[in-house]
2 protein chains.
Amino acid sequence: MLQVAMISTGEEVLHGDIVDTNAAWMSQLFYQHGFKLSNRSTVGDNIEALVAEIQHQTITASVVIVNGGLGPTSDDISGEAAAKVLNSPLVMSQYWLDRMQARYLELGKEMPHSNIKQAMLPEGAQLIDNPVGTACGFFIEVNKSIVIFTPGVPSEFKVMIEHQILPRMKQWHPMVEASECSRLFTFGLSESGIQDKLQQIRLPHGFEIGYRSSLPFIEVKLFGPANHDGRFPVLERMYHLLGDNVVSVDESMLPNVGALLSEFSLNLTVAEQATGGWLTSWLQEDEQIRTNMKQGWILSSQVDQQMAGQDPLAAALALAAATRERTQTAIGLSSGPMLQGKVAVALSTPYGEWGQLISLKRNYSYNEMRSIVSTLMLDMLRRCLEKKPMFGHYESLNRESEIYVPQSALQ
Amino acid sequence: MLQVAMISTGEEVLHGDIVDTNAAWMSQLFYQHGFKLSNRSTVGDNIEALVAEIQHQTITASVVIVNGGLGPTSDDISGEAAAKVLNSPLVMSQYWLDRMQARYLELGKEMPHSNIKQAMLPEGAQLIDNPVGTACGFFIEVNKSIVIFTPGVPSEFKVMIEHQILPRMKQWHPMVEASECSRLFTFGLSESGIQDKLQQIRLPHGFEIGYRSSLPFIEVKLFGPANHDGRFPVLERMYHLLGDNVVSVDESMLPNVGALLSEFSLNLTVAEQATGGWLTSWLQEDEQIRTNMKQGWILSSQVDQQMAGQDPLAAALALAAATRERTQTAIGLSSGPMLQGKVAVALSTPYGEWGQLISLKRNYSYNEMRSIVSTLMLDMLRRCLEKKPMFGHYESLNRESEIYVPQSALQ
């Protein structure tokens, strides 16, 4: 099997100053175009420990990532490093060197002089493009292995992995199969009772089913060969079993609701005691939404004593309703204040009303709390333009009531 | 130098699916007492790598932590590549079975056979206790090097750790020197301005200075020797050379504020169009600006004809001051809509009234505008609450204009 390493450099990454996105991001991607990668590693700005760590990849690696360590400044040090494996000096890339001059150029600044280290490549290393940054890549031979050389910023790096490296990877390698991942977003499951459901289904050779946990989803995936016909019976097997707790496909649940509400065009507006605005927040960051989004109340979630003595479901309801009518529109969301660790939501629309008083089954921290009783709100609203079962089965929610008013009871 | 290597391990890990937190985490904690790492490595779920990691790895390390695979299934084969590297059998921990075994019967379960594998150690292996869970870690001498296994669990990590491994780290190395860090959070200077206001300092011996950017903070810090004369006299010329770009220092901004509206007794309420919630929902994580917060509205950020003709300095003052008159609070503070790329933000108080419409100095995501013009917002709030200039340097923003109405001019 073909074996592809990544090597992290600098001294932020390796002392946890910052977090390895960009070995997460590219792990994945190569993972679904066929790529697995065997091994990822971190070293410093170090040069001894940059020349041992591509050296030792390369007994075992046949292609080798490098990422970070080709900006300006004296600790970016893996041009210095490449030329050290390699045993040749650096020499001016009069291409890269133009190229960083006429950028300059276009943002009417002069190129400082340091970055001239920047068009400096060891003799024989093939340049790889960067439309977006002064860092050129380039990549070498090394003991029969490739090793490539990548800038550390992420927006750089992507760009060069998704334009530059991978289509050159499947040239290389034209015989490694791409893979293709559908997902199904979940919410309301627990990740042994989706795999409990799953079990019965016996997957087509080379397919296999993983979880990706990112709180309140849990999302499910289907890995296999892209373009293979087993995909869609497994797929619509896998919806079929999972219920009224997927939330959506291929795409996570909030542009789903969007598209559902531009479709029947429908407007809402939202008022939050509990939840403080992490709803309104969210749903913002949906274009289609944020159309159709009229207002968002978010109220002290302190309760006053008039308050204390009414029933929070009803409380919730009215609440729902009266955002509804203020703001004039098709749909009201409310949540109500959390009180000895219950809290209500409701829904307000011209098909009918819905409400639940829910408590929580373990401890959370408030935006986890947040997190979730806003997802159980947007799912109340998901499962109504949907035409769902309106309570829906959430394994880490306990409900304590609930209440429906249908239309013909409302004035 | 002492050499500290970790090597994670996993296939949700090394794939991208898992963010290696576990491995940030403990960096930065074993830099803070003194043991830097040297490199760090993920191999997956296969024992001829991981075998060939460790040997690897103990070649220049002292000590190597082995992160994860102490799990009962199949796919767990930690324990049994340590044995393999030692050349050793696997024997049973007699000792940590009835560990186990207690600790099943106190949650009045029967310990599933499969737990049996996760007392076998390799021989002559010491056992690290985990009081958190059913993997116990252990160490092994490889090359003179420690070799020491940890589960992957982060809560069960994080324990064994800070309770077990590093006190054992200090025991065997008692010459390494612990370090402290102190931390300044700036917003609006970009990390090159920092440097050149920070050259000039002359940082006693041992200490340095690190930046991390966390969009929109940066934040400064000063490591060096814990307990140190100098450190102080050093904090306080970093503090002085930053200025008032300064927003709190060894906590983050909110509750710096938070801790000021309580001391003056002040409460407030936030009216959002531009920013459309994020201000709201990110001021309600701190408790103290939760009880002073009376609402959060916020508007639609569409704007109607009859808005499109306003001055939109004056139609944000006008907001911020209804938004405080209306709740009867001591503190407005409002975004307006996004228009040609230029926002409007105020801030009403009894001490006056002052607005400043602004526009980015980069393409930025939705998410990261509202951020950063939530946070030019609380910054305006800070100020005032700390009697700073109120029109402060922003490296990233462009201020087009600015208006200020004194108490005098208020009814």
The other form holds:
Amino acid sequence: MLQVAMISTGEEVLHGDIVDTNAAWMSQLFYQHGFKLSNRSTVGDNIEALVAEIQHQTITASVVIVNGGLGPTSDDISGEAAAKVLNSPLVMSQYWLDRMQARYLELGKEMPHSNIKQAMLPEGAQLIDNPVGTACGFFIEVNKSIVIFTPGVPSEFKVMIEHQILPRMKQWHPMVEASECSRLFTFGLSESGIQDKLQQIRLPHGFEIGYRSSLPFIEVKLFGPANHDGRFPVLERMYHLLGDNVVSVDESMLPNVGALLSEFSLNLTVAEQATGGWLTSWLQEDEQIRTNMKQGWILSSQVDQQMAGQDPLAAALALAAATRERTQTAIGLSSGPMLQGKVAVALSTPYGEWGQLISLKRNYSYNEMRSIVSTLMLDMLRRCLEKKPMFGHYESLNRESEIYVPQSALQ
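Could you drop in the structure for the form predicted on its own? We only have the form predicted in complex with a further copy of the same chain so far.
The following holds one chain only.
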């Protein structure tokens, strides 16, 4: 099996000052084209450590991607490390120097002297063009491996990978078959619970199931060869076993709900107490929902003494209904205040109203609570639009009580 490794460089990446988005993006792209990463590592701005890591990865990997460290400053050491690995000098690439100078001339600026460093490449290295930046890439051969050096700036890195490096890798390894990852996004199930449900599935050769937990969702992934006849039957079986806890397929929950609102030409207004605007802010991330969302109300989470004795479920229903009626929207969503560890959420539509009083099964931070309750509210809307049972099973929540008010009772 072809082994592909990636080395990310820089103290800021090593110590978590910045998130290594390049690695995640490239890993996904490479997988789709059949080049699954076998190893990822991170090295700080230490030339001896980088040299040692490159030499280590070339023992087993056919291709090694080194990301970052090609800039003009003293902490950009990838070029020098490559020269040490080859035991060869750095030499001037007149071609790249001319390219950089021409680029600065087009901008009406004088090229800083420090940029000359970016034209110094290990002797024998093959240059890789960078049409959007001053750091060219290059590749060398070490221990029968090809080591490719790329800039760390994401916009430059992505262009180089897509247009320069991936085509070369396909030429070097023409027998590699493309792969595909299908995704089921779930809410309300645990990772162990999902695994128990899916144990009975027999996967075709070359397929595997993976999981990614990101509160409040668990993403279930089906990895395998692209265009394989067995993919759809397996996905269909997985969807059936996970039931209505599957909130979306191959996209996150938000665009799925946005597409449903647009399909049915429905608008909505949200009123939040316990969730403190979390849902309103989240909904703004999707263009279709922004188009169909009329208002978002953020109300005080403090409980008025005159209302303290009210049934919280009835109060949440009344808030959802008032929200819908006052703004003349098709849908009203509401969350009441948190009372003794319990919160009521409600959905009001012209076809009926639904509400549930829930408590969390364990202690969450304030923001985690807002995220989970907001997702529950959005899941009620999704279930309504998809005509699924409104009161689902959620392993992280206790449903204390629920209520359904049919259309006839609203008239």
